[in-house]
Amino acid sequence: MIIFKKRIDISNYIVNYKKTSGKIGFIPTMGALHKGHISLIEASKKTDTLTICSIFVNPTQFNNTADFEKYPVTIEKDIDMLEKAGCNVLFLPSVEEIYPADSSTTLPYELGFIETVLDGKYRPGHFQGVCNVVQRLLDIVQPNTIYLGQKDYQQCMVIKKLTELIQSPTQIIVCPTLRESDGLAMSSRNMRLTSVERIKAIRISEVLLFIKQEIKPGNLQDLKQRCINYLTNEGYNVDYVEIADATNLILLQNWDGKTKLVALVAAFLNEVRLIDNRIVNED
């Protein structure tokens, strides 16, 4: 695996590589890698001739400075995992490489409705930061395909909107959420959980499964409130439990029994904010 730390070096490498007409698959991450990330590497390797991963903890998408400072950093372990997975290139830039002092200020992205709900509501500015860094990474890597995990459901939709806004030809592939044996969605933030919190963390996946099992056509408010009450009684500080149209994230108060739904949860377990989602009714 080749490691680049300078954007000029990886850009030159990619320019030369593209002369071979190979396909580039890209997996942007913030490190603290787990099997979910590796599944994205594996998906790329099945299709692309060159698989590139980036590790960059992006400061512009954290609306809480303490959260940014506490984000787990495990570079040596990450590199070992990527090498074993057969990743071809790792881009490991500094903040100055991604946000050079002489770079132009990115104008606000017109994300529309998608930025006003769920994490967009509870983390103001978060998705602007996500778009800022993803556009810069796409400009550097110039991938044919970008691979994202379904656990960040809203973020996947935001990045799809970004590619439309900037008219990027990059194809987006969303891969299934990987879970621990007890159902907890794999996440870098799980590293911050204490042993006691780790046991309680499965309550979120339990709530999503409960919604899937109990949902019926008609009003959805009582079902959502029961889930909020359950998590609150378990010691969570709940941002939201919502049920939305899976195609556009419009939040639903009533269900016609036909619309494809996604249930989404975000809640704090002490200092750690956990998110998860589940498609409620398959096609």
Given for the second form:
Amino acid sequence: MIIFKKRIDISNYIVNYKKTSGKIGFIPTMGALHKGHISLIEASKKTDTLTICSIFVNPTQFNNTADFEKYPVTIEKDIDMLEKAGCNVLFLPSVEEIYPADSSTTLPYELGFIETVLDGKYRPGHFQGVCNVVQRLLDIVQPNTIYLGQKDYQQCMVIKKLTELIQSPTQIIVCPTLRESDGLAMSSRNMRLTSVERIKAIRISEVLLFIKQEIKPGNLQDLKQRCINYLTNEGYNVDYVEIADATNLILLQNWDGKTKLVALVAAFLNEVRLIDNRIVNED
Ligand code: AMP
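Having gone through the form predicted on its own, I am curious about the other one (the form predicted together with ligand AMP); can you provide its structure?
Now the complete complex, all chains and molecules, led by this one.
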């Protein structure tokens, strides 16, 4: 695996690679890699001739300084995992490489409704920061395909919107969420959980399965409230438990029994914010 730290070096490499008929697959990450990230590398390896991963803890998408400062960094282990997965290129830039002093910005992105709900509401500025870094990374890497995890359901929709706004030719592939054997969605932030919190963390995926089992056409308010109460009693500080139209994330109070639904949860266990989601009416 070739490791580039400088934007100019990876750009030169990509300009040359683009002269071949190869296909570039790109997996942007913030590091502290786990099997969920590696599943995205594997998805790219199946169809692309060059798989590029980036590791960059993007300061502009953190609306909480403590969360940024405590974000786990495990770079040696990450490099080892990427090597073993057969990743071809790692881009490991500094903040100055991504945000040089003389760089211009296209902020704010006109993301519309998608930025006003769920994490958009609870993490102001977060998705502007995501778009800012993803546009910069797309400009540098120029991938044919970008691989994203369903774990960050709203982020996938935001990045789709970004590619439309900037008229990027990059195709988006959303890959399934990888889970621990007890159902907890894999996440870099899970490393920050104490052993007691780790046991409680499975409540989030339990709530999503509960919604999947219990959902019926009609009013959804009672079901959502029962889930919020359950998590609160378990010691969570809940940002939201919501049920939305899976195609556009419009939050639903009533279900017609036909619309494809996604249930989404965001809640704090002490300092650690966990998010997860599930498509509800699907096997
Ligand atoms: P992150 O490093 O958390 O920014 O995530 C980088 C990419 O990995 C994003 O597209 C995430 O949605 C994806 N990802 C994170 N966790 C998982 C998971 N458990 N399963 C699949 N993909 C994931």
